[in-house]
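Let's start with one chain on its own, the form predicted alone, as structure tokens.
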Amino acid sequence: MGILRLSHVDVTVTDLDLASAYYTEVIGMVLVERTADSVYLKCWDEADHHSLRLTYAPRVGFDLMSFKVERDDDLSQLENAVARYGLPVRRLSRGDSVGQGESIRFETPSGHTMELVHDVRRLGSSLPRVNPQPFLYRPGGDGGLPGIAPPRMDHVLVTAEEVGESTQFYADVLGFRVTEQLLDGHGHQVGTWMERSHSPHDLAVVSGPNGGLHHFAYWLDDWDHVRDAADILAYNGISVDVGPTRHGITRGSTIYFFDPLGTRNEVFTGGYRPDPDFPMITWTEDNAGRAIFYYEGELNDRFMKVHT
């Protein structure tokens, strides 16, 4: 019960056709439905309307996130545990949201507009759900699509100044179990990588401004499409922040990038499995630069900007 995983990651833009281009072209997400002022993009291998949604306005940004929960029941639990923690909840109704029945919206400690919704709109995969191939053809094959491919969002990270505040709201109020916790040199958590999907996190917060976003990411099946994705990024002059490396925490293996209007992208896979009792892992302030990209051992400076 309760949450299951990310739903969709809602973005302002400046420029709603180039944004589009670069989510379609280079990435290779779905353009579901297009308004007005908004474009809903998923991923090949996803089944609900939208796992991204731009729109446009005069400043680029972090409009919310939004989990999915197991039941509807769920919503009106969610609900009165975040009421009893202190925090106004507001109920959209169905249609309120392309794509989506009813909801509930509430700002985080951290100043994080997260959304809560069960009923989504189900428009199937790019694969029959009868008797199907057990992958999309790669891009550049027959029926392949264009760009990355990824079959489907994977995380959030987003910025907080209490880390620990943060967590513990996430963790008491939602339910999330964190896998990873990175300590400062006085014992206090400035990140933690928390699941609810039983993947190696499906919420990251880490130190930074209240209400930011650091990077959202795509999942990918082996090393193999992150060196694909690598040079893709490469011949569409994309710019790359760190990569292709690995994580000290999560294992996983990743590129970060950003697109044309300088949000943070990541391709990410691997990591491992973390069961019901698997163990929190913690990492020192000593080890940061290898926690977070095992191989350099260091972070760059273009790495702490976020978007808020």
Given for the second form:
There are 4 protein chains.
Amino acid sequence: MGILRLSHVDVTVTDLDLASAYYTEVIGMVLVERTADSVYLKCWDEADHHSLRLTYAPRVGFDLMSFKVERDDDLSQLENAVARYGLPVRRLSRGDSVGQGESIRFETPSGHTMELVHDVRRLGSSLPRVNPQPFLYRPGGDGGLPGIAPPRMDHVLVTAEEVGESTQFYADVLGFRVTEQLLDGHGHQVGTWMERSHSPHDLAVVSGPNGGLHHFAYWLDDWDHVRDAADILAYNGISVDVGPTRHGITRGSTIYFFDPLGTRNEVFTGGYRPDPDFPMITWTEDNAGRAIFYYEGELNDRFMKVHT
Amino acid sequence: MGILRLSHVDVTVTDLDLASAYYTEVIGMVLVERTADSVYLKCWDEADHHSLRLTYAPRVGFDLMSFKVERDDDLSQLENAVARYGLPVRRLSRGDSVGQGESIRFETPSGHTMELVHDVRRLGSSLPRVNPQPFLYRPGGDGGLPGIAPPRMDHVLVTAEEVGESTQFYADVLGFRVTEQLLDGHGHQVGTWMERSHSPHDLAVVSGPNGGLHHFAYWLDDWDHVRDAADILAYNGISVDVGPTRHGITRGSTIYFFDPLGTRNEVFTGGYRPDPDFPMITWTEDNAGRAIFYYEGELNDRFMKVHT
Amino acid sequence: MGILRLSHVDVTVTDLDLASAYYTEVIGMVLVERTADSVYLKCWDEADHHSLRLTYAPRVGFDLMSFKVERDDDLSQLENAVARYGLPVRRLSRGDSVGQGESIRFETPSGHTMELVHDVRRLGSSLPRVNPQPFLYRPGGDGGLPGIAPPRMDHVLVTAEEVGESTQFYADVLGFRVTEQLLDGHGHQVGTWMERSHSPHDLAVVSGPNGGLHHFAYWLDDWDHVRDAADILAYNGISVDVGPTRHGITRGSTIYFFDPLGTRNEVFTGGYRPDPDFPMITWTEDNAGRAIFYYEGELNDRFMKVHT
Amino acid sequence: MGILRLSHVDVTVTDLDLASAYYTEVIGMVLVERTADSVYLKCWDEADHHSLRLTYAPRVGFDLMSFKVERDDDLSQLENAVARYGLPVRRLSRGDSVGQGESIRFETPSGHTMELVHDVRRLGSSLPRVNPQPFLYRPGGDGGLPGIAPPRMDHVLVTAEEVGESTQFYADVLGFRVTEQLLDGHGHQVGTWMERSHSPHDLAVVSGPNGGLHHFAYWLDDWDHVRDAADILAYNGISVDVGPTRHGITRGSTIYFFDPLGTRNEVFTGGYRPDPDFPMITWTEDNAGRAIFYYEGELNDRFMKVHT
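Here we have the form predicted alone; I need the corresponding form predicted together with a further copy of the same chain.
Everything in the complex follows now, all chains and molecules, and the chain you saw is the first one.
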């Protein structure tokens, strides 16, 4: 009941062909559909229509983050909850968006356009549902997936001027559960990590301008796939931003890097599996370095300052 | 809302000291409490009082499987649902069980004693909740954990004469979601895998005598920890039953082995992360070998016949 | 000075097309050359002409094992040494064998045809020698290598009636260094592992009929590649013989399996890196199970009895 | 015949207790012997007396690098070769150095004191030579090794004003084989990697002041142990210099970090296994970034400038 997980991230790109080539050839997503101004992509283990939409625009930006709800009822209930909170909610009809039916949209206190959707076209993953092999076979010689080929999208991290207030909205109104928080010296939240899918985070908010996208992340199955991802990124001339390294927060292993147009991507693996009774973890300011990059023990400027 | 996960497995052992030594020294669980006839153990990343209870008895057996529910309300609602299904339900009071408060118990159609509990004493995991390191440091020289030291218990697999009927109870009455099913040549279920915690399975049922325990399983974080577990088992003279190998069902990597008194244990890792909209996977009889042991492609007698 | 490593293994197959398909598509070797009755293959990180020759014959068999010597002088010196030992030596001229120049051949006391060669045609590996990437990029979408794609051949294990006598020849006459030995209850060698390339073994001999081939083995870079190999074998319907498991002897991780015509293959990784001052390891009969299969702790009949 | 491998590295430290604590507790070496001014340490899989000597001195420095030769004869032959090259050679007697007998010492053209030794006291590794388990069991609860516990020392990287000239000496006079070279824009060597033990490098030279030590490196068995090492370093408050990352040169995976007194350490794994017929790899100036740090694609100042 309620939100299940991140459904798709919609970003704008200044070169649709270049972006499309990168997300298919280097990341290894499946190109699902292409319209006049947009490309829709999914990962091989995702059953829904798409998890990434790229739209041409004169500048790189973050259109919206869409989350999938479990039942049709959830949509109405969350619509009411958001309205009660005082935010205007817009309902989109079937046909308004590619690959999905009705949805609701609203601007969150962190200045982001958020979409909730239940009715998503089901394409199925790249594996059969009857007697599937337990991995994606990627032969070198024919039509397998190139690149990193992550099984699925994992989470999105956005920026907000008031992390505490934003988090309260996501938690109280939308039902996100806070797994970890990073506090400044005055005890105010400067970062929060929230989940719905029993993973360390589906959505995180850190201090920054309202409406900003810090990165979206792909799931990988283990640390060896992190190495393989690094190999493939370097082979394709994509320099890493940070990593391979490990987060204190989430315990996850990670690489950050930028797509050719400047949007930050992450590959992520590991971490615990929190149920709703997971006791929230707190990080204090003096441990902020280890919290974010456990191995380096410090943050770098680019990681703190650059977002879209 | 509803069942969160496996809370604890209660088994009987014919030698409490030997069992206790094995589960602390070879498995690497934390001994939480010892009473006259029982030992209570937890894994290092578990916050609840215990996930395994060993009780002395003249023969090795399976007392019960206990699942934790999210809220106190869930206990009453599930109590009513089980009663409506026609099964007698017994309510235990605070003080009846070590480490937990009120709970309900009933015998399931598969002949197993099942317990549901919400009020569990919270001991906390072995990591602090403020600025924790993202792994368990296990120094060789002092009080770290010996053995495999899995972070947590993962699931239980039981046997039933009527897998289909049992599964229907677990699904319809208790809200388990079936992720995978194995069908015989007539299309009848001979194995089902069910989850509540967004993992491939918290509970599974395969054909066999009512009331049987095939194994309970510990989570490991990756394939390299599976190798380490195999090393440690062999070093301690524990011969493996099957593995390291991989399941077609769940996609997980695994080793099966027996504790010194004859109860089968598993270490398990990998697999997908199913949300409630996960499309069920079906395996047909002709693929039963690959379904269970993907590498071997066939089942062995011991695996099929031996349970407690 | 002296023998460097295994150069190539020559086996006969009863179906050249099937064998060729298996070694290119499932193993992922590069097909270098095909003649009327033979196929020559190499691994992607090997610079020499071939490491496997498949020749059509009415029955599956083991033609010879060829080892490369460091210098041309070594060939004459070893020729003399073998002759002094009393074995007839045949010298082959350039043109007698595909992909190589002069070589010597003789039948060893273990009943195997052994070839020594220095002059081998150098084709280069699949990576450039200037600014190479540190891994083989295997895109899904074009002409990468399918299958397991091991970087190189590693070792060969043969059978002999008199392991001790055979070993003495390999050690004293050809300069192999014994890294490990397995003794029976009377202290006689029933298995020996010998190296020239500073790896745990380039050649091993175990008890069995003279002239037999137990298996030849491919190197993999780590335990995760062992899992990937198991995935690919199972996906291709190749059932494993034993493994994934670990050897006590060599410390290596391993899978054994059969090519479609019945010759046993192995993928192997890990182990120590012995210099010539490596102190030999001894295994006693009561530990033979752990010596060979550390996790299982026991040998199986098929492993002991089947060879070509 | 000739040099086998790196025998030991002798460095000076300004705090012998602190250094000793770090190399035993964080690195996880075995403390073999302590004299008035020095501590001798070995790794658990090394059979020789020590691979690291720490000596108290008012400033951190690099005393010498010692290489082990295969036979006693090799010592005389190399002594003559060095003398013929025109360098003064000093012969040390038994008793002059702890843990070893006769040795020779000389200052190389790169300004380093180099020692060659054959007669080293054999202590044996931490595993038995009869029926050893294939790994070091490190129980948490008793006397296992803490820290990273690398199995052995791997290589040393030194700095020299004239890399080409230095390399020629190491190659022509001492028999090192160059596996890789990095050229500047004029085609001059600014880095060379050389081996004797059939590994990517036992000794490397890069541009810098004569006599400098850039780092010495420990071997780890795989990429997962690299992660574990990073975990343990961070847990102990040791911030990484660079990594986990990968080298283009050697293909190895790596972390660089500093001991508490300022000497750079590395943990290293992977790479190929070169025989003497290995075709040398060349890197050009425009690929220097990828050559050293394949993932980052660029060098950092600290890595280039800091050495001891």
